[in-house]
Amino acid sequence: MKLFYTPGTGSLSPHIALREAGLPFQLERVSLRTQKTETGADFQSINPHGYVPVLQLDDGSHLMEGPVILQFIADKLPDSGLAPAHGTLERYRLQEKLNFICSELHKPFASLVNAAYPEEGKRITRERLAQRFRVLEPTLEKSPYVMGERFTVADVYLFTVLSWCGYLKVDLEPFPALRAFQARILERPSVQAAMKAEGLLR
């Protein structure tokens, strides 16, 4: 498998998951500005949407959208415990969490990196993100992970999204449980290895 990635973006979450699962994979960096990969390939021909992550499977086909790729990786190695079994209520709970992170956290951050987006709109976005953080805070006050006592791909995704807060001036100071969660996940060897490979950690 090959993961098309851009450092510091949402592609960090499947990168971490691949390392967490111990699956063999290659990395190919993508310039979102030029829409070229590091080997000179036209990224638009790989993903017409023009964004990462994209996971190239062993048969040459491509899987897109972060939450889907995360579940695919988890299901490649069920014993990893990265996702509950298909058909269980817990699996639907995981999908519930992934959808929340994607729609209520990940997508709003996109407006904060848009230079054309007005400052008043960015202020409102930061307020809405704080509202969503207040929903998550009690869960992580009681449990080490999003799904409780079990580390899953939802934690990988949440960690990735929260890692943008400092750069985009989203205040995590009022949320000690979220900050503790970030520090806890950062300690995992898979997280450190992925971030070092992407040049995000020394």
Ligand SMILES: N[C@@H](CCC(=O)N[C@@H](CS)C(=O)NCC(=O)O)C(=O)O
The other form holds:
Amino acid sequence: MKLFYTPGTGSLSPHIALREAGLPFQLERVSLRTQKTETGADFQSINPHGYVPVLQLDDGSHLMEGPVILQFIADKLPDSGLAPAHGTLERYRLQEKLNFICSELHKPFASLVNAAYPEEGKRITRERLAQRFRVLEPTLEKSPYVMGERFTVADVYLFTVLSWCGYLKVDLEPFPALRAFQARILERPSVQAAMKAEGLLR
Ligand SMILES: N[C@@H](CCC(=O)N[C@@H](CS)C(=O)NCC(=O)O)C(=O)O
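Take the protein just shown as the form predicted on its own and give its structure as the form predicted together with the named molecule.
Let us now look at the entire complex, which starts with that chain.
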């Protein structure tokens, strides 16, 4: 498998998941600006939407959309516990969390990185994110992970999204449980290794 990634973006979550699962994989860096990969490939021919992550499977086909890629990786190694078994209510709970993180947290951040987006719009986005965090906070006060006592791919996704808060001026100060969660996930060897490989940590 090969992960097309851009350092520090949403592709960090499948990158961490691949390391958590201990699966063999290659990385190919993508410039979102030029839409070229590090080998000179035209990224639009890999994902016509032009966004990461993309996972290239061993048959050469490409899998898109972060929450789906995360579940695919987890299912490669069911014993890892990175996702509950298919068909269980817990699996739907995981999908509920992944969908929430993707649509209610990840996507709003896109407006904060868009230089053309008006400041008033960015202020409203930051307020909306704070509303979402207020609801998430009690969950992480009670339990170490998004799904409770068990570490899953939802945690690597939430960790990745929260890592953008600092430089995009989304205030996590009022959310100590979210900050403790970040610190807890950052300690994992898979997270350290992925962040080092992406040049985000020394
Ligand atoms: N729906 C996609 C969205 C992925 C996404 O927004 N990726 C960002 C990086 S975090 C990106 O590549 N943006 C560049 C672009 O949209 O042109 C997913 O869930 O994987």
